[in-house]
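Just one chain follows, in the form predicted on its own, and it is written as structure tokens.
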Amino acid sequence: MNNIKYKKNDLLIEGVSVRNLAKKFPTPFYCYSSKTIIEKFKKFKNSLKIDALICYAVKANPNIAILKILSKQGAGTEVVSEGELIRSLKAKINPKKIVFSGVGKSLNAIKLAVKKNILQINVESEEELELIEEITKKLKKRMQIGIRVNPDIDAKTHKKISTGRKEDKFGIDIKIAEKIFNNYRFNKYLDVIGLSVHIGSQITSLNPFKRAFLKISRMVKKININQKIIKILDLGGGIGINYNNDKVINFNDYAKIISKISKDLDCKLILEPGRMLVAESGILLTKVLYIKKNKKNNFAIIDAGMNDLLRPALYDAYHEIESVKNNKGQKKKYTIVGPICETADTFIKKKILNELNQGELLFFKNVGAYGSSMTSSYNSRPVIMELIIYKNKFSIIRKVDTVSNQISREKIPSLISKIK
């Protein structure tokens, strides 16, 4: 997959020029390449061999656009909000390939959730689980239910996208969760046949998915014993990216652990990944706004900022940054920076290109997950724009929301007015 490269004097997405784009409209930017999403998307789902549905994790990029793109491929959802639903919805996701997880979902959220039919509501504690109950006989319906359990195992992943170990928030304890479905296997109105297990983001070794399916493998086994209860196996996501020389999973290795594992149980397979089929689609495109020189630094103050790209900051996550201008020049060190008053506005330092000047143009890799869908107005700054590339030609998924725009949903009442 190599659908963004360089040509000449000039980085090509697709065919299409980088340069080019930046003369037509204002940096900063998100660029994606289709193509690349859909080759992620063919490539993972072949190498699994074994039928399972795909519920691509919007929470990595949850822009309408790429939704569509997934569901043309026969991917479903997996949301964490109401507002990822109604975007699955608002994409013409099919509701019975739509999962809701997630520790803290709105009374408002899960009501959406049954009066749509959606596949499943993955519980993460036993009051979530009777407010459901309490929503189902309200509204006479019935809903299917996944107990996520927590394995307690450490995916050796940052410590903030870390969520399979005991003292994470997320999943109830496999014990609690056997009497759960033991409980409620009569239900009227809830159909607990799920079992669902994420431990985490990034992972980038198929140890602790071998321990955390095996885990579960022998609690399916346990329950099923003597009547089969579950009947669907949610096995999460979390598959890791190489952003700086990462080693990455093989995904036939990981699809041979899932089928070793699977095999006996005679389960309906659910996997969600994210990060692994739209991280690598994704550009931020920049501009050099100043050189500033001090006894320490070269710093490049850049037009992007960490409102625009959270991830360096919030989990000192890395992302390769390079020139637009793929020429050879003087070699210099240089501290990127944003243009937001917080140090922590800080994207790399140290960082060796040919020497940069005022006006150039730079780029950040693999910023299609968890770079647009975790922008921010901070410093009353305009939430940036989307475009995506498709066979030679662009289109814009997410206009700039402008200040103007922000300050036309505030108001100043009258009680203010009246202040002396």
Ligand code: LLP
The other form holds:
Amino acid sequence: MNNIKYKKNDLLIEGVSVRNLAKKFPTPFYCYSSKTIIEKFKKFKNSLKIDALICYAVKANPNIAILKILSKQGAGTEVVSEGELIRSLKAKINPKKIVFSGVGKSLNAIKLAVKKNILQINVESEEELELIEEITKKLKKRMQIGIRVNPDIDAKTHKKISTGRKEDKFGIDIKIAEKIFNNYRFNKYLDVIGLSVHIGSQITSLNPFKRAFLKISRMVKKININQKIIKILDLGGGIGINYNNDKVINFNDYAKIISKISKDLDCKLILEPGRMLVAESGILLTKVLYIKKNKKNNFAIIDAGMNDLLRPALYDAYHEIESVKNNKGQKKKYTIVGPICETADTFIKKKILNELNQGELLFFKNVGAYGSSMTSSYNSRPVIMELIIYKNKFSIIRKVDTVSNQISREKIPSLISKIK
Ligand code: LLP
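Target state, the form predicted in complex with the ligand; input state, the form predicted on its own:
Below is the entire complex, every chain and molecule, led by the chain shown above.
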């Protein structure tokens, strides 16, 4: 997988010159290699020696073009909002390959999911289950349900993206989940036959997965002892990628543990990877606006801000940055910051790079997941453009927003105009 590489002072993405793209379009913008996404999906799929439905976690990158690429490979989607469901339908994902997760599903979102006959809703509370029952009754529909359990396992990842500890808001306690499976056994509207678990994201060791799956396995055996109640296992996502010399999980090792659990329990499998399918496909191209020194720091102020790439500010995440030029030169230490009026708008501190100049193109690596999907228009900065490359050709997959578009949704009402 080497679709993003240097050639003669330029960066090529599937053969397309990033330098030329920067002549055509103002920076900053995201650019993705579709081949990388396809290769990642195939590699993961092929490592699984068993049949599993791969439902791509839309939150990682919800662009409908990306959903389309993945659906062409056979993927379904995992959605957590009405918006993500609408996007999946727009990209023509087969509803029977859509799983709906999330702790706070809205009434409208559930109604849409039921009307569109999606595969499964993973519920996270008893109240939610009661609401879904009411809706299915009114709409005269049946719905397949998964119960998301909280296995109380620490995924050993950043605390803000850990979801499986007992203090986290996600999932239902195993004891309560066992009761729910029994109580809903003969429900007229709901097929409560799924068990789901997702312990966190950017997980770089197999151990937390093993521990969580072991708990799940014990639970299924207990519930299915006399009658097969649980037939579907949704094992969530969470596989991490290499951002900064991180050791990563080998797909084959992961595949082995999930094969074992699904064979032992004789259940159908759903997997919900997000990050690892798309992260490495994306770069964020940016330009040096100014170089500024103070007593402690040598700042490179770039035109991308924390509104465009939030992960460093929110999780202290590291995204490698490099110059497109990649030539030899005097090494200097730079603290790379954006234009936003917050100190949190710092991407990397004291990074050694060849001497930078005003106007120079830089790019962040591994930003295909949770990059554009977490953008905002903070500081009234328009949400930026997204481009995709496929076999030597590029195309815009999201236009840059405009300030006038932002303002067009606002108004100064007469009650405010009247204020003296
Ligand atoms: N399934 C469920 C129920 C989830 O909550 C998530 C992610 C996934 C699947 C996909 O997980 P993945 O394979 O991408 O790790 N914004 C954070 C990541 C938040 C992940 C939230 N849930 C970041 O930038 O690191």
